[in-house]
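Next up: just one chain, as structure tokens, the form predicted alone.
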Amino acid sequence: MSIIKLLSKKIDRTLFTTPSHSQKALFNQNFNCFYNHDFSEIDGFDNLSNPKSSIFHAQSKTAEILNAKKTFFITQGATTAILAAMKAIINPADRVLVARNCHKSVFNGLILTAAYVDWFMPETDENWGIYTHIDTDKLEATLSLNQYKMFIMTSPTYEGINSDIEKIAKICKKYDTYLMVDEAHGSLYNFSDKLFKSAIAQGADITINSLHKTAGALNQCALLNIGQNIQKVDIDIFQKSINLFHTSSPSYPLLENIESCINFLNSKEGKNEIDNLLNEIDKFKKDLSRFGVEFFESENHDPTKILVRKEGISGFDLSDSMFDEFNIEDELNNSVACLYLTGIGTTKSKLEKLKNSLKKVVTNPSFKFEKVDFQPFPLVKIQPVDTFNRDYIFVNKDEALLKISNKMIMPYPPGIGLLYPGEAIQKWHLDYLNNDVEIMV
């Protein structure tokens, strides 16, 4: 029986169990649709820590759809999936190679696993001010010099650029290195021929999907997927690792939402929804291109991430104007461009409002374009695990050059660290910070 069917059945019993709300919203009636499906692991229900019935069947069906060896439902977001996957594979003092544009949760995972990190810099596009793909030749050269337990990377990037996972997976296998792909923004890839092959389908050992980003699920709904050809690891270790981080009181409404999301995406209706979205985005871009608006486009770019710029207009000013004049908020922006994230739920009328508003803003010639200056290669002086709970002092900015940072500097979104604890503070970091800041070293 599926989770959906289980929760649709009438529970004809009196529960003196957690949760104590008796499946009714006492203080906000708008929440009743969640409360009436909010149960603990009562008799006849499954247990997320050791699934054997409804959750087990829902996870198995999803794994089959995604062509994964095993899929785990995560109700605490992709962050928990990343931490659990790292803990399952990495032992203390294992050396790990990490792409620098990974989410901050990977750094937290380095602390929790006591791993030693080497950073790998992805390629950049200075015209758009973004990280792009992983250069496979550079990756192979790096893996050939050192023995790494795991390579952790992000694909697609926050802005939607995909790397050649199939080639990267072969390189990692050659050097006996596990490949973990944070595919949080690629949750639609299994469900449309107009998008890309998933990282699992391309040979990754571990992938993470964040279903709320583009796939229409609620916040915190995520998947941890294990590849078909993963070697030298007992799959049960992933469940044990998840149990270290996951709450012992999982949310049945969120579990139901995950299953419903996958079922919808895998249906004819869901696939049509994705195709219709992609068609509307294509029309949107063609219309705005006539006004001198530029869109980031390449053969490895996900079109659901609308990265837009206009010559002579900084991304910061474009973002401010769209918000102040039309109450439209972008996902993130830099000095060059703005990113508008779309997915299941992005309607034609919503795109129409964005298009009409952009038309009005980009005709204003009074803005200034600024070139993006990318962060330097990190100088790791202390490994992440050794920075936790370490003593520190505050110093003024003019005293901080080449001192070791005790704090991370991170714009959010996208949650990609510019400076992590244990790294030397370089001139670039000081130029990035405000003049009156005090720095923990």
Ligand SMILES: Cc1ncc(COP(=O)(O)O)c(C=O)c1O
The other form holds:
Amino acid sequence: MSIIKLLSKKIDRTLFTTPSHSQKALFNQNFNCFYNHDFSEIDGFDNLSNPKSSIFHAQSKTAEILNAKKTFFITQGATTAILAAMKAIINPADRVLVARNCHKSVFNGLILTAAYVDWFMPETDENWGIYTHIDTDKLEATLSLNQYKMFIMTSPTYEGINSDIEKIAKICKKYDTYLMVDEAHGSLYNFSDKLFKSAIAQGADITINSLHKTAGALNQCALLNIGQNIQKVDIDIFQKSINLFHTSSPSYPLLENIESCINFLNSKEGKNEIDNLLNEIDKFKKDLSRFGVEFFESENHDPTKILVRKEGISGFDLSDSMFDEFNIEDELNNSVACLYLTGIGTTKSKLEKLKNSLKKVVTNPSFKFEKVDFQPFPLVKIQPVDTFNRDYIFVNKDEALLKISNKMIMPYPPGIGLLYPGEAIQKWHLDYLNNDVEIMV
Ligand SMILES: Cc1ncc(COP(=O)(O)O)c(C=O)c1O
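With the form predicted alone in hand, show me what the form predicted in complex with this ligand looks like.
Now the complete complex, all chains and molecules, led by this one.
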């Protein structure tokens, strides 16, 4: 089917996925028509690769709102922001420490920067089958062993778990390591006292926000923010690095959408919208709890990411039933739970539909529950930079154990690698592989 045909059909689904805007223009009605603002950098317009007027002002105002030293608008997703930030700081052969639950774009950044990676395992919650926070004692112990140029981590996690960035930033400073926090899923944090302090406000050197995930912006709207106290780096290097990855024809509609999104979030209306969403989620949870539905909750958990489970029902079955019976799509699921993402654009009626449908599904007793099993510590045999363009052969799965994989195992979402190219295939990985396995030679 053509793209035109696909999109001309009515999509009869209730989506608790990214983007959060529910396919409606929320803060700028012009976005119902993309064309009338689709200019290139014509005379009198600014230039994203060297902003001096409108883009410069919009970026500066955003930096002020976010309390960042500098903010860059990115119209090619958090992915590009991540690549640019890594390239700005990391030189070939620099050693970097990367939390294993980072998005795959970080692995791509390791290839592009020719960095030497050590992986860091975040904590896990076995009952929910998810990664949780970064343990600060373990982090300090690791940083004390080697000189790392950068520590790259994700907070909040896909499922909404926040790490103690303030403490992590202090530890990284102590060991002269840049801290980059992928805050793709935490774009609302600056705009409500009821959520968390942003990573920039807590002292991170670099943060990335993905405005389309939960802040109601269009796909690909992202921010790269530089912290107030970043040291030993010329800020211009970030612009230079962005220019390596960013198209020379950035979309003005997307730039405008980023600016409108920030203005909206920073307005009374925006703050009320977040407050209302949090209140509705609270009521939603109280109501469903009466039916034996459990929600992941903890003091470092972002309530806008609704992670739900019901004893006796696997997350996969819950997800399938919600989709098959009610056309409700979750963002992701595991053998225990389902994740429903909410944000700017999640209406009361959408939550109501989710609640009523969940009630019906969880009262059906014919499901089974499985236990989640976490990936083993990765065995890196070949560094990411040397994995690209490498020769490989196929072997039968029976012979693949401890051979070096040429492929990634990557459920998407969340886009977190279970096995990356260059890593040894461990017993745990075999279940995810087909019979013909690509191994490096
Ligand atoms: C934690 C995290 N970082 C970065 C990205 C990449 O974002 P984008 O799709 O905007 O490039 C994602 C996408 O899922 C993500 O989950």
